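Next up is one chain by itself, shown in structure tokens, the form predicted alone.
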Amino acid sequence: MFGYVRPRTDVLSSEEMDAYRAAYCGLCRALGKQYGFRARFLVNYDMTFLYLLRSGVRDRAEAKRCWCPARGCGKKVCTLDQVGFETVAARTVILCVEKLRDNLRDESFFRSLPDRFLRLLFRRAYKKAARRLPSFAALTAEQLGKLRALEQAHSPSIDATADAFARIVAGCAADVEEPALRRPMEQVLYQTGRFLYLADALDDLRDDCQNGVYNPLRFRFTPQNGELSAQELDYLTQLTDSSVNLAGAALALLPLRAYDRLLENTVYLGFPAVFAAVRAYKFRAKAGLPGIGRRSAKGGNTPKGETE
């Protein structure tokens, strides 16, 4: 369920693209320093967006060239923000490991073996992150439990299922002390989580129909061969457009001092571009979609033009 929150890189200036890459690489570096080398594989676009949002109300942190293990002896520019990355890295570990746990409940024993192995690999990292952010770990487990209950009941409610996940994402701003910052951030993140859930549901619909896995779109609509009708797709597009507008309205309430263009680009241009690609069944099939980056071969996410 990660990788859908991306900027439109084709319309970013070179300076903005460099800042985005530096933030992405900075999160990767922070994951490695705090949770071990393996945790670097958990870096993704969505949590980079979280860092940009949380740090956007502050002056931009320093960036410098740092050693990159993917390049051997090479270096890449990384944002150095120990305080800013600390909670984002912990939330990244918690969300990714909880997602692995959730996957185990949907798959057969043999199909779940890769997820079981990965869960063991990140067991210590998860415990450390959960000790650092116990309330967020509890919230994530609680909301995923509610989501599982809806899945077991074969709920046709898009709102209820998307809400359960969106509340987890909104919880990523619960520790922001100043209410004038926390409330808009929570709204931006809630709508981001809602968008992410809907995009993922549509992206997985064909596979879920084929494998008999729960997907709210299976029970809310009447997919034929794993595909929705044009009318059903239009309705779903209206829902994601609403999330884009509400996220943008909340973003406008924040006194952004850094990354304002990157954040606006992601919400107003990146969200619609990604959903349009998902709707056209091109998001997975074509690596390197123009303007919205690509997935790396190992399953993580890499900014366009980068390799891991």
Given for the second form:
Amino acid sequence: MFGYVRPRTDVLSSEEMDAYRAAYCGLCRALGKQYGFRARFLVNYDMTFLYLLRSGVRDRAEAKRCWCPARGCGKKVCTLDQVGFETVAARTVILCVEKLRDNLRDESFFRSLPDRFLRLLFRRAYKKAARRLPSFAALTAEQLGKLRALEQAHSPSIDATADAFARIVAGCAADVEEPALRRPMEQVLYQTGRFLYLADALDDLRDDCQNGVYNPLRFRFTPQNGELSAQELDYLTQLTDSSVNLAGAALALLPLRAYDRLLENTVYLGFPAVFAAVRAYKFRAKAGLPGIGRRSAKGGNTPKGETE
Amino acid sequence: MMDETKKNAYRVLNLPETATREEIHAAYEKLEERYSEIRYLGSPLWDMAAEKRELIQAAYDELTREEAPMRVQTVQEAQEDPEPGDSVSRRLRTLLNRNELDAAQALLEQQPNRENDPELLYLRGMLAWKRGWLDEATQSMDAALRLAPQNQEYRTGREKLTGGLPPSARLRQGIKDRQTRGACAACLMECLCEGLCEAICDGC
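Can you switch from the form predicted alone and show the form predicted in complex with the partner chain instead?
Every component of the complex follows; first up is the chain already shown.
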């Protein structure tokens, strides 16, 4: 979806890195198996995190070498966890297609043609996923509707808009039966959703100011030429730090049996590093940030606000 | 023969049954910090963290009973039902203490003077904070402080607005120490889903 939820790979052991890759490839494989080849293109880091969180309370599933279409004839190590991936794959399809549907409403007919085409491409996959998780599909549509109403009203409340999105992400753990597991998982995901929304809003601020598109930060703060002042950026960093702390505190309440280092890394190190990259306008360029995105040919620059 | 209570206590502290007193104390301190009250300020999971702290405390007391007297358990505040005749402020505070946030929100929205009464603004800030809405909490408490700058309670409440304190430097360092740099971790990440993993890693 966004790609903001990822671990800091430069401080990750090779064993954990392999586990992360295997989970990512496992999700890709599950999408392909359940929703057809084209659904493999929906695989993303954010939903890999969801898999790690949901399956972290169980023993780690086995992994084996599987065919990888991106490699032609080559194989990659994939986690084989049919039960674990089943709901995560369905949620991936629902979220991506609902996002496409939401985009269509904001754009003119001709500008929305690529999204219309993609939506058509994933129509059957969406129907299948929505049949599997009808309550999640309904929740996503309902919260996106709320979000749209807030956008149309040009709401200056970043809390209310982030809340609508965060509730969708928190809904990804609504089917966990045991409250002792469900409540911390929902809180980790709620704060992750809030973080995602704020990071995405800041990342899009320049473009949105230029195109006159709604962005909560435009109405809450006073951006000049699409940029916030240092003081406003510091305040926004405080808000995202709060989400990191609350997500970390919730994570500590989960009896994790697998992926604990990966999850801690993503929350405590990945989130702040990603936000620092977004804040320094380097996330999209993926230029020289330690463990985030691609390596720069010029070497690593630590952006302002980077927490070590 | 070790009794079941003691075995459970070791399990709670994540220790082998052969652990020394120093190890017991170190494990207790580490867990106390992990679930400390201050980390769960503004979190809806404060009750789960409190239960965890009680378990840890009981386990520690069990294992160190011979040398230290049992600590007195924290007594939870009595939670009274709000009476209809109570002041709005008191009813709101009771609802907030009981974490009945939707009821508190409904009561707050019925008040016509909620935008210019410092007490209601402060309580609106507390409500937003409990929901994890830090921006709205900050704005409401700042407004309350502008109207009543001398109020010590509002000032303390405003200073507490952190949305869960970050883990201490020691805990954060522990998280970092547990991660060790892999031989080619950065390039492995880079080539996820690009199908070029081996080609790139060969050059590491």
